[in-house]
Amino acid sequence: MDERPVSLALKLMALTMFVFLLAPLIVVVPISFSGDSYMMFPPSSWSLKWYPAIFTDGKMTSAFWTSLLLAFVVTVLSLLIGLPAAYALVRLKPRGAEAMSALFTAPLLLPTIVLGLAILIVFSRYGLLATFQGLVAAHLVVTLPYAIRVLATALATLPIPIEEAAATLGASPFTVFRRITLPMMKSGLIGTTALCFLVSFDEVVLSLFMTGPRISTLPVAMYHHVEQQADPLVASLSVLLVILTLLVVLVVDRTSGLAKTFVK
């Protein structure tokens, strides 16, 4: 195996990339502890008042619970729909499987604003705008491609002889799937769950097209709050969301390992 030392230029390039990616946090975290009434960097004073203010803001708390429930429902539906679809594509290999796989992942290739406009035009005809059902359907458009892709990759890397051995011993196809295939797919299922949950919870462009006065998600509420007020409350909320994301990643890493879950 080639283990040549990494050049200094490559190390500097990697360091520059990490600094670029973490630059927003370097600004947002200090602002979240600002004692000022408006966002300013660096803050002229320090305070924790904006963190309790998050939980006393009715719009933010309502939008948070809406986003949490929405992400949960979308994740469950993505697994229930994506798992059979991935199994059919990988194990049954129907005619045109590659074309169907490309079709399922096509929404990821479109600009989100174009996708949101198309969904707005279609859903307006059926009264799905500013409804929870409409938000679920819209988010499924972007989470299902991820679910099918990750689950299909997980299925493709499983050792088929183990499943065949169980079948030759008298196990029914459903039993083989339930007792053999699903346990071996644990890392793929965990990765799909985490990915779909985070994508749905963090989706803002599609939600902007689908929300209204009756219902709003947390990213949309944050966007409108910044439009109306320039206080550090959004910065404090952003820090909490970063911590939530890190907790989800940590759970995935502790349960099955990040490399095993996402790298195949």
Contents of the next structure:
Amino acid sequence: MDERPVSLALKLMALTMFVFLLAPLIVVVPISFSGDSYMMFPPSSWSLKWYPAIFTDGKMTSAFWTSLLLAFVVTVLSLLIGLPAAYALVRLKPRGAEAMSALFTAPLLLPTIVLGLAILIVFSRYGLLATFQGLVAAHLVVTLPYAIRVLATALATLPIPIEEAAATLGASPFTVFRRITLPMMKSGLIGTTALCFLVSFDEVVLSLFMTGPRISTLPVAMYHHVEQQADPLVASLSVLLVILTLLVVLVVDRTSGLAKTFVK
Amino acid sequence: MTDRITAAAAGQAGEGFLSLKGLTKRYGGFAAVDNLDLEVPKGELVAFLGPSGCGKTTSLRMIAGLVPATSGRIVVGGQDLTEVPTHRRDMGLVFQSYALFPHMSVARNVAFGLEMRKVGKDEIARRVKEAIALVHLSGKEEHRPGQLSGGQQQRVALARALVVRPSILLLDEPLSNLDAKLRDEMRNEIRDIQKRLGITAIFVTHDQVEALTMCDKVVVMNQGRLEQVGTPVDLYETPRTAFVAGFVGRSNRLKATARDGVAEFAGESFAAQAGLSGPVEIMVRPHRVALSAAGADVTAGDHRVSGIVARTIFAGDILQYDVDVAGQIVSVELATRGGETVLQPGAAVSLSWRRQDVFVYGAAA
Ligand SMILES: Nc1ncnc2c1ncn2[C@@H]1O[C@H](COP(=O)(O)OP(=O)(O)O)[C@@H](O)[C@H]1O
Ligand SMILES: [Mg+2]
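Form predicted on its own done, so how does the form predicted in complex with the partner chain look?
The next block holds the full complex; its first chain is the one shown before.
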């Protein structure tokens, strides 16, 4: 890449942005090592006790497993639904493909609170509130637009002659898709997987509407925990989650290049 | 590989291995390919030659089954393939953009067609090795297409198409993305391989030199229509239309008027099609025109006109005069032998040529 001279003003602006974005970490990381029994910055004493405490908190561990399973199911479904949808939109180009594309991405433009309210009203009628299926359906509303978008872009940038070449060599349409199209979409698929997983795992607003005493996700459990007792446990948990997210991002970057996956 | 394909070719020799019958492709009201009739004998290399947009690629894609024909039939070896999907047509297509599989090594690219045909593992390994050697890429088996130069990618594309021994090899402007030197090299190589394997091939190009020098037969296309089919010699010596005369080789095209089958130009009469009247074009090739200084001994030739040298171009092997004859420029090309006097602009000259070197075409008014 060309090294272009960066003005001092731009450097300062970038620095300010970084400080602004990382500021929460500057507070949260020290608190996670606090020896106090409530959140205070800076802590008056230090200890590691809040990390093991996470794993003995039944609510947190069950919410973690719920969130993990939920994110997994939502991601798999997003791929299973998003891939054929993107293929139909980009390759089969039905009439009104563009209008449909816009419609599928519309949920991203609505405030999540509005979506949450709408889902609450509809789901309560079918007894889907505070159920795992209900959570899956609600999360799909936000992950599917991402999945369709990223996969459609990945498909649209594939050179069609490559698939045609495979067909002339004797590959049936399904074989072309499996042996040529899918592998060439690798970075789009990894990107979609990571994005859907993180969006679902991190989702708070919709989940707040959809959870209850019977079932809770990790972000919701953390929210309630802070409401009831302001101990540093959530800070330690947050640090673990940041590390987990970083790992996912690193894996994506290593396997397909982050910029290539998300910046088109 | 070579032996087997040659044997197969010998077994099925004869006319019309590939037949196109009234092949047509319309996009809305626009005919990209219009009623194409063609017979390609087994083992021939046939060029589709024409300017950009004349329907060459569309024709090729219809033959390969990548574009459905609006009407007409495609028959190969007696079997009607018009409705057969691409993957069952058994044709090799080399794309202008090469279209290699970027996520596979060279060897895997070449093996792909054999895997689709469920060829045994050992045989795949052997044939892939042979095909890669055939295009001089041994040692590059494990490279990815992205690590190869344009010329090398072209060779992989060729090997990938050839290794399955397709019934017909289709090449869509395979040399257009290569630089001049590589183009000459690949031209000879493709020709050699095609001859050696005895494979029936169609070579799409907009470059008349490629078409004339490589191919057994040339199909000249213009605006979706077939203008003329013939050997390179046929096309050059007896172009049937003004378009072919203009597109294949260099030519002088002189505007004139015909009355009752006789065209008049600069005081000379030229035989046109019987009964033809109206505007015509008189065509004669620059190097078929003899030139002598005015007043010199009469040059042999059936037609004689006189003019004034307007421009002299000395290009070493060729001496070109642009001569003003009755207000139109007639170019004359003379092979230099050394020692000739180079005439300067303004010199009066007389030009002559033989009857069989002149063609008169009715001009679109
Ligand atoms: N999918 C298409 N839709 C509409 N017009 C097309 C399509 N494909 C090709 N054409 C038109 O058909 C004509 C022939 O195209 P093509 O076969 O690619 O020409 P060539 O290969 O001789 O340059 C062109 O005028 C082109 O614009
Ligand atoms: Mg073309």
